[in-house]
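Taking the form predicted alone, here's one chain by itself in structure tokens.
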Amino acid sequence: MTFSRLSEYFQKLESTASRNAMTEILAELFKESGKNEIGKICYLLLGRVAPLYEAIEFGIADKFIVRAIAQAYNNSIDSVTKAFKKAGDVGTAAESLYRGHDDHLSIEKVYDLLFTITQTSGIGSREKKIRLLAELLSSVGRLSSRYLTRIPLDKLRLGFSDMTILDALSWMLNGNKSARVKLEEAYNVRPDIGYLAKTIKEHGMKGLSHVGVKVGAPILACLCQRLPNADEMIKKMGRVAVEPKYDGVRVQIHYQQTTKTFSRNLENTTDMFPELQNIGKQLNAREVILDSEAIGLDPKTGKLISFQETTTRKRKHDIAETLLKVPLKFFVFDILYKNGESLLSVPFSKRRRILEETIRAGNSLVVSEQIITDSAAALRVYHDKQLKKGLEGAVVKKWDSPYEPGRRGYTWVKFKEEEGKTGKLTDTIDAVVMGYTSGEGKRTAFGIGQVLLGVRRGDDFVTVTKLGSGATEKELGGLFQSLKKLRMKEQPKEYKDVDKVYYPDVWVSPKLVLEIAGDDLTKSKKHGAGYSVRFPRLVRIRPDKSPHEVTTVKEVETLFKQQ
């Protein structure tokens, strides 16, 4: 297939706002693609040019590829300038000042050349992706301008994610989503969308079955589930194991003689954290895959400091020096793979012996403490000590249950305050920003007033409510800096049944994620998500969350019942 085949799908794609129809259209191409093409076409959609874990970055700015469209082109980067600024997008700049050719350029070979940009590094890096750029530019028709020069920027926002692509899939194979549940089941295992892609194009259904867990390759993390109290926690889950809920960073830990590290939302955070690549000696392994928590720790007192503190570790310049100010203990409170087996199906309770027999004593990991019990009463008060020691609560995990990546089940279940911070509500709700409003009086300073929120609907996200006077003026000003970068001219696509008495003055592209709490929950006709958040406040920004992390709709749902 040719780039500008593709980019005909990238413009059907951008034109429709209905999940159903971009599915169709994806698994229309899908159909189309060579069993070679399908995984790097996956990765294209996406804006990227391998899995999301890979530490495989254009490292492009705006103004590089305005000069590519000069130098492409044959004008002035001031006349580029005024078009980008012009259109508000550089892609629609781009097709504008179009004077190439199309000569037909493959997929594969348009991937190879930009697989080259994100390799390229070292004196004079700049210049030769610039050039490089440009003559992919010079190489591909009008339309594929649009969408080549978007995807180095990850600017392509076509409005769908790694969950369409496996719905696609599935209606590649069926005609429908019958296969969705156990593509996702896969995903969640192994989380590159290429990788899959191409093995169902080759193999169907059946080449899942050799999809399995790889050192070096991200697990979903599993979540926790909500329920009100202790009571139903024993009722439900039975005898369990209790461990104290730390304010912390979650970090997997892959060990292969070097170690690798991933968050939650599966970005690789290897550089971040040099202490783990020392942590062989602890190890009564060979390989393996660890889950864990990182807690800063206050040099001085040697006590557990704050998460906003903790996450200032989570950098790529400074490191070194960070690493002496927050040095950090990695609590760790389950085991997923070890020496070629995967513990993903064994049950807690014999994962928990293979822990502890797999961590030595040293200075980086430690295996987190715990509790076993089938008492509600014991439940709360190991529950209450973890309060008093200022940890968020407990998590309280099923006994014999296995390690369910990706899933929020009752295998797993907060127990955090019930009142106080997060006021009559069992629990904290993380939502993503869609747009602001501009600030008034004494917050046009600060550039913003109030910002929208939603919560996930599927692959879309409906707002629940709107925050302003839960939070102080410093944070709406920390705020704005964060979201200046995510402006967009139009409603993402993503945002649906927004009702226009809170549209925003600025729409931004759903990245950035607010943990916030509220007096209580209630039934709304006016918000998409049917519900909403009475006096919301900031309790935390949450950098170490992605949007597909938000709190769904049905999990909201859930609140509101159990309030």
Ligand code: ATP
The other form holds:
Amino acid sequence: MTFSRLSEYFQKLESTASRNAMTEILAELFKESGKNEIGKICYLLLGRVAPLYEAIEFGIADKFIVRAIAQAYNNSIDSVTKAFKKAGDVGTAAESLYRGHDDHLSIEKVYDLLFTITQTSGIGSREKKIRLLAELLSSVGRLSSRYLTRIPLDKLRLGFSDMTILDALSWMLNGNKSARVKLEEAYNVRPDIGYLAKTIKEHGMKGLSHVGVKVGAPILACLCQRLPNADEMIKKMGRVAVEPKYDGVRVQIHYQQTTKTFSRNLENTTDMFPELQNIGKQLNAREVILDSEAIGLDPKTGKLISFQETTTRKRKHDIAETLLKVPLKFFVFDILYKNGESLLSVPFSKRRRILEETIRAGNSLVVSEQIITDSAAALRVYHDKQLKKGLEGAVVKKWDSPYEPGRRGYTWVKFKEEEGKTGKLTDTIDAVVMGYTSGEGKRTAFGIGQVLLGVRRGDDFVTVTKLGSGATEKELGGLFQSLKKLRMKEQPKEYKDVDKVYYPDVWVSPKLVLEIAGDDLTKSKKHGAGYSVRFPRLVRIRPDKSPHEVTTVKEVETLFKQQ
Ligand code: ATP
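For the form predicted together with the named molecule instead of the form predicted alone, what are the coordinates?
Every component of the complex follows; first up is the chain already shown.
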């Protein structure tokens, strides 16, 4: 297939807001594509050339794209800059200046060249990237120039994620969503949408039986459900392991001679944890995948350090410094793979034994503590003990259950402080910022008055509250800096059923996640979620969560019923 043909699909998708219509267009595209193309097409649709967890980036800023357009279409940098400013979008600018001479480049060729751009580094790499991009731009059609310039800037934004692609793959095979559940199960173990698409294009659904765990490819994290109290936990789960809920950062550790790590939202975080490069000594295994929570330890007091401080590690250049200031411990609570064998379907009771046999005492890795019980009273006592230690609570795990990648089922349940406060919101909500209104009074200085927050419905977002108070000025300032970069000219099409009264001054693309607490949930006709949070307060910004991980409408409903 030519890249021009793919661009026609991009155009159709760009102008479609209905999720079902998008799914059908994608399915049509997948039917038309060859088995060596489909995987690459999946990455390109998401504006990438590899799955998210392969830290492969373009490393290209606006001004370099401007130069590439100028080179390709024989224009001055000034006139391209003007066109860019006028259109407010690089794609439209490229299209308006188009002076290319071919449009027969295949998708594979374009993909390969884009991939080469991501791999270009070192002295002179900037010029080389610009030249490669200019070459590409002059060899594709007018419409293609629109999309080809947006991809390296992460501005393609067609309004869907891997989830809609999974639906579309099912649609390609069966003409409906019947294969979605099975596809998602495979995705949860191997979240590489391109690889999955290629596999089923070649072998149909039976190809999925070969999709398994691979060291170096993250497995989606098992998540916690909520239950209101200890009695219900024991009633529902029977015999359980109870562990402290460490308030740090989730880290999935992959070891095979060297170490790679992944965050909950599938980002490759290897650079953040240099101390994990030496864990071989602590492991009684050739290769292994571990699930852990990293948390800082104050070297003076030996006490655990808060989430906020632990995450200062996120700023990459500070690592060496914070490494000294905040040495991390990795509390390992699960083992998913060892020496060639997936342990996902092995019961936790056995996985835990294997885990204890695998980790040797040392500096970085510590096996999390736990008790095993089937008594609600013992569970409550253990939970209270965690609160006294200053932790968030406990995580309760069904003792005989397999590891459930990507699922928020009743195999893991979190037990937090709010338990039992009837008529109150029993947990915090993670919500994505959809837009903001400009500040008034003191807050004008930060540019933000209120933010509009949404929860997830499939690949779409619906509003659940507005948030103004509860944030410190420092936080608001930081928030504004992050949001400024996400500004959109129009309401993103994945924002559905937004009532006019909530229209913000500025829309932003769905990226930034906030954790909020509130007094309670009330039914709402105006908020798309069907509920709204009363007296919402900011708990913290969650850079470790992707928009796909925010609370869902269904979970909001459950929380409402529990209060
Ligand atoms: P919260 O918002 O309540 O902090 P969350 O939304 O980040 O939680 P949950 O699924 O509700 O995620 O809680 C599970 C998280 O708790 C895990 O992702 C992990 O980071 C953390 N955690 C801390 N201690 C443990 C433990 N012993 N076992 C499993 N997860 C743990």
